[in-house]
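As structure tokens, one chain now follows by itself in the form predicted alone.
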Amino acid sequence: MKKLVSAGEILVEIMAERIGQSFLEPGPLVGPFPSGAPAIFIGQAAALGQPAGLIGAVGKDDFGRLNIDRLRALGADVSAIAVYEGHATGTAFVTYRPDASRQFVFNIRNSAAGLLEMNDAAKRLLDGADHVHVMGSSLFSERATEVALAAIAAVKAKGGTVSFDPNIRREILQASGMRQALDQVLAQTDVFLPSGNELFLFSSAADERSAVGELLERGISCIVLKKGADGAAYHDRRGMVALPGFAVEEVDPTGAGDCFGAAFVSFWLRGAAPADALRIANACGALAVTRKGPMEGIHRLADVEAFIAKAGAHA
């Protein structure tokens, strides 16, 4: 089976607890919970039987090493994940607004994740690596920049693969260089994983259909777009697959668009049909909401098929 490997932040995130909260004033938080994109697509895919590992770097802390042993926990290799004394796991502080948008404060750059770098134990993961996957929020500085460029190039000269999801959040976009990184991976990317409107930020198209034909058009081999509760559709040069969501009652949306990438990614690379694996990323998409924090809903292969066998029996 094919080994897939991402680079990038590891960090724990802490939630305010009722929608509304500000950060403004005190007020009642959960967390820590083990997080970071690169790490949920990780941890979902190790889940789900894909050999998959992570290069990145937390701190020598307790939030550092909490993240080390869910990823270990769920089968992920940890063997490029540094440790610094002297430097905090990067963290995230997130608070729910009405219209369930989310406001995030981020400490990644300047804690341990910033020194994220192609070391020894990267190049060994990658010299067993068949896939990269690239997420956006990963391109926060131009030292993470490198590395995934580094991590591509190593993969796609022995004939592998690159996935990207934009994943990109408001926070980050501002940070210099980004557009250019985003671009850069974007070029040698072969599976692209945008959501909503995300799509157009790399098209100058004004509807869904052409921006798609645009970008198909680059070189990129398929296209997922992912639309939430209303599902994601397939596209490739031979044409489109739709499949709606699963219904479930959500909890908490962080980490749901990085478990549906890794279900979809992990089965792309085992040469399921495109709809098979649309169905295994939707259903681990909604199982991840319906948990509070970002890795608290992956789930295991047999559950997610079993959660597919008996929303199809309801259906």
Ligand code: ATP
Second form
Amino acid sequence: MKKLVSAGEILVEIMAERIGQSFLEPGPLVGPFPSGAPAIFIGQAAALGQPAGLIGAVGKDDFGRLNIDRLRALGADVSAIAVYEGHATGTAFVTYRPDASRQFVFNIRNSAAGLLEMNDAAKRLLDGADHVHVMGSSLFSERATEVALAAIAAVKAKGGTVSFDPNIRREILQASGMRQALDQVLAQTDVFLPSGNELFLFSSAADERSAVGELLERGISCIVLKKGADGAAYHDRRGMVALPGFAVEEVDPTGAGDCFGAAFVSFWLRGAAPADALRIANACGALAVTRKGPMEGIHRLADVEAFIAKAGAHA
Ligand code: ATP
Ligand code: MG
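Starting from the form predicted alone above, please write out the structure of the form predicted in complex with this ligand.
To see the whole picture, the full complex is given below, headed by that same chain.
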């Protein structure tokens, strides 16, 4: 089976307990939960049985250990996660606004994650990789961007493939050169996985159909649009497939896009038909939102299949 690798931020997430809770005064918090978009992605891919590894950096502290233990338990290759003494693992504090939008306070660049580098362990992991997944949020510094671009170059040199989720987090992506970095990744992307308005950051077209058409012309093999509770749509040069979302009670939306992407890419790598990959991805995205904490809703393949079968029986 093909091995997939991602590189980027490993964090713990700490969440305000109440909707609309302000960070300007003390209030109840829940967590720490293991997190970081590429970590969620790799954890979910591993849970589906895909060989998957992460290039990352944590501090020599309990937050780092929480993340490594969780990824290992899910079956991920953690050999390229560096542990730095004297540096703290990254953190993300999140509070949900009444309109369902989120406010984040990140500490990434100045945490152990800021030390991310293409070291020997990372090179070894890439030696055995067939596919690289890039999260836009992982391009949080020049150094992190260099790692992502080097990972792409390493798999492309062997005929491997690339997927890209813009996963725009305004709070992280203020670094200069960001725009150029996002475009550089997109130019090398086979599978593009934007959500919401992210599609329009990469196209001058005003409507979805034209934007998708323009990006396919530029050489992207397929585009998968994530649409939250409404499901997702797949586009390639031959046509499109759209599937509605599974009906679930949303407890915490963070991580849905990462779990969705991991499932789609894993099944795309296995050569599944687009509709089949989309169905599994929709199921993993839906299951992800049913638990508080971005990685708590990761399910193994047998459980995802049982969820789909049950939903089918009720449809
Ligand atoms: P993230 O917050 O992780 O960045 P995203 O914005 O990248 O998420 P979404 O479109 O919110 O991505 O979610 C990804 C996928 O998860 C959706 O396409 C859908 O399949 C599933 N999903 C998300 N929210 C729900 C929901 N409330 N009910 C059912 N499925 C959902
Ligand atoms: Mg996202």
